[in-house]
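Next comes just one chain, in structure tokens: the form predicted alone.
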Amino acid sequence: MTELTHPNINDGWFRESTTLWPGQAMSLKVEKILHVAKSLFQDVLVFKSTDYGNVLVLDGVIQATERDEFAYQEMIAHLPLNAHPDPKKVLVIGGGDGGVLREVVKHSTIESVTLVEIDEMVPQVSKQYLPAMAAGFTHPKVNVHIGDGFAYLKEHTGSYDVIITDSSDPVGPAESLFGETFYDLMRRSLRPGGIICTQGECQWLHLELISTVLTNSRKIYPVVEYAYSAVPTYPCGQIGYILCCNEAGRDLKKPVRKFDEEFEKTQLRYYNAQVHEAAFVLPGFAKRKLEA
């Protein structure tokens, strides 16, 4: 058998390439290449890694590490979930890897939750190389719909209590994920007193990014918030999160449901209420630009 080899693995390490986040790269010391593969709509790579266990890789990104995952699943699930009082239907754009489905069918409210994933070769190799995350697919209130995000808003009208896009960063098929017009999409498909939440980049390399998406929200939402939290293995160690509800008044930055202190012990790594909390309060130099 051939073994298999890839342009972003070198001498035993891999490293990232993209220009989102220039004059740095993220390296971690490769022990195996599991799959290479270019799908319909992007490069996909999974690799063993000496200490962050099975890593994947989009486009020469790092998407999800089995050592850190759990950060950022959590967050982007949790922030959501617990800002809104009884969310039955939810919706997950992107998020093929699994990690965000586990999270959500954790909330007892939950009544369904639909995935839709533009590239059917993440879910696939995430199955296979990411069982723990990937477990989220064989719950039974689990829907999984290979398409396209903009195509699904447009047919399910005022349709979610609940909207988390887990895209990629702003570049190939994800792009489109952080514009106005998806933005207004997501609005139109919530139901009344809906909250939506995005992957929302990083603070250090894409204030500018951020402070566009923030504004062009507030064109469309009465209510906008942004957090983060800390994830080791993406830029700077930091992801964001946007969220926004199409209901004035409401705080997001405060859970309205909270998770008892056993389950927050035995089920969840990352996520509590005081966590929720802190997550928006931000460094000066994001709070001046972002809440300008």
The other form holds:
2 protein chains.
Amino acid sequence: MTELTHPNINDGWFRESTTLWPGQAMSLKVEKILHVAKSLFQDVLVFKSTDYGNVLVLDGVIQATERDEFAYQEMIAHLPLNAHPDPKKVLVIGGGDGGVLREVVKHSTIESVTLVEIDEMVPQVSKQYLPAMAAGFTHPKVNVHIGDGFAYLKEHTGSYDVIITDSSDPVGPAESLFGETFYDLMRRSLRPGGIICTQGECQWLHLELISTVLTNSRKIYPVVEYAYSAVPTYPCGQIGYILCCNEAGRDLKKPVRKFDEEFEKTQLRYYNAQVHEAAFVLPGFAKRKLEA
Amino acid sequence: MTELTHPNINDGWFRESTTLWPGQAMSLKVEKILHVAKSLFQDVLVFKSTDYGNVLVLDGVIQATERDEFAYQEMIAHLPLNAHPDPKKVLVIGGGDGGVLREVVKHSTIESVTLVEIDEMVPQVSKQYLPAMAAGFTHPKVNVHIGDGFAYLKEHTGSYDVIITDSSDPVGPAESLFGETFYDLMRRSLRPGGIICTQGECQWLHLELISTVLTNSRKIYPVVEYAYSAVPTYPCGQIGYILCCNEAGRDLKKPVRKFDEEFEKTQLRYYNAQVHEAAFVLPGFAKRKLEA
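Having seen the form predicted alone, could you now give me the structure of the form predicted in complex with another copy of the chain?
What follows is the entire complex, opening with the chain shown before.
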């Protein structure tokens, strides 16, 4: 059997490559390459690292590692869900590794959650190599649809309490997910009082892009906020979240529902009610650029 | 003239090397190597990067880049200074690049600030290659002492309102700065109601070490807290701060003094009063391990 190779892996180290954050690169030490393939949409790599567990890489960019994925999955799910008084129907666009589903179903209010992922290879490799994330697929309230998020939204207006877009960066298959058209489609698919939460890039790297997305969103949503959390293996160690609500006057920065303390202690590793509020507190340079 | 070389720079990229965070490595693209030398204490490298400005590296580990140093310098200075009602005399141990001094003198209450740096090469290269940080050295309230922090503390008991230890990591010259003896020496050098703030490592990498330092500190200080901020070029993109006060009942998590808004807007890029409070809000995994 031929040993797997990948252009980003040399001398036993994976090194991230992208034009999105020039002049810097994260490297992780590789124990074993597990999966190398070109899907219909992107380059898909999974390797076992020496210190971060198994790692999913799409088009050369780290999407999730077993060691730190919880920070991202918990935040992108619980920020919008706990800002909503009674989320029953949830849509996840992207998120094909299943990690966001795993978090969404922790809310007992949920009646159903649908995942729309364009690339069926992502759930496939996740089920095989990232079982703690793919666990989200097995819940009885979960439905999976392989297809395009745009098309799905057009066919499902006025349907969801919360829409979470767990996308990769705005190149390749996810590029259009940062445009005004997509934000308007999400708005039309929300129920009254609905909330969207999208992967919002990093304020240290893409402040201009984030500012543009927020400005465009403010044209179509009465409430638009930016939050962030640490995720060590994302570039600059941080990722943002864009939250919008279709009902004026809502405060997304404070949870309107809270997990009980025992649940937080045993079922969550990053998010808690205090972290929710702190996630919206921006450092000066970003606050001046991003706040309305 | 021979072109400079350094073992951490190959093919035009600097790559961090240390045993402190195995299995991961940050790389920055190099435009030009500016300074390579062995000081009496450590390997000192300065290079011009393509995207992060000039970069100071000690023993293979990034200490500061011109692009993101403000986050660290502002937080390690303004957290303790704004938790103190009237800081007049300040001691900085380490911090030989001058960046902390630059922040300390922004407080009009300050009468004098003394920097004790063991390695005179650090201020020298900073003055030459990191002028925005070295600007701290030129203020009339600043005194610089080249020497050992331990010895200096022993000779200056009961002298300071705030002591800031801006050290490198706990290997090499800074190792002893994480021990209980050093924390007790700092305590004895404080005036009543005094506060210390030390570089507190990263909760994603060194939670056990941080927990040990906090536990030891709680034996000798009545108030001990842990805060953190983003710093993209530090490992995992984050660094912590350990704050201790020698007076029981003090709340270091809320600023007792605030900069006025205009000052925050024009003179600060990371810290503000809301960021101060949010910096103490720990994600679940760290909260459970670190809170008393």
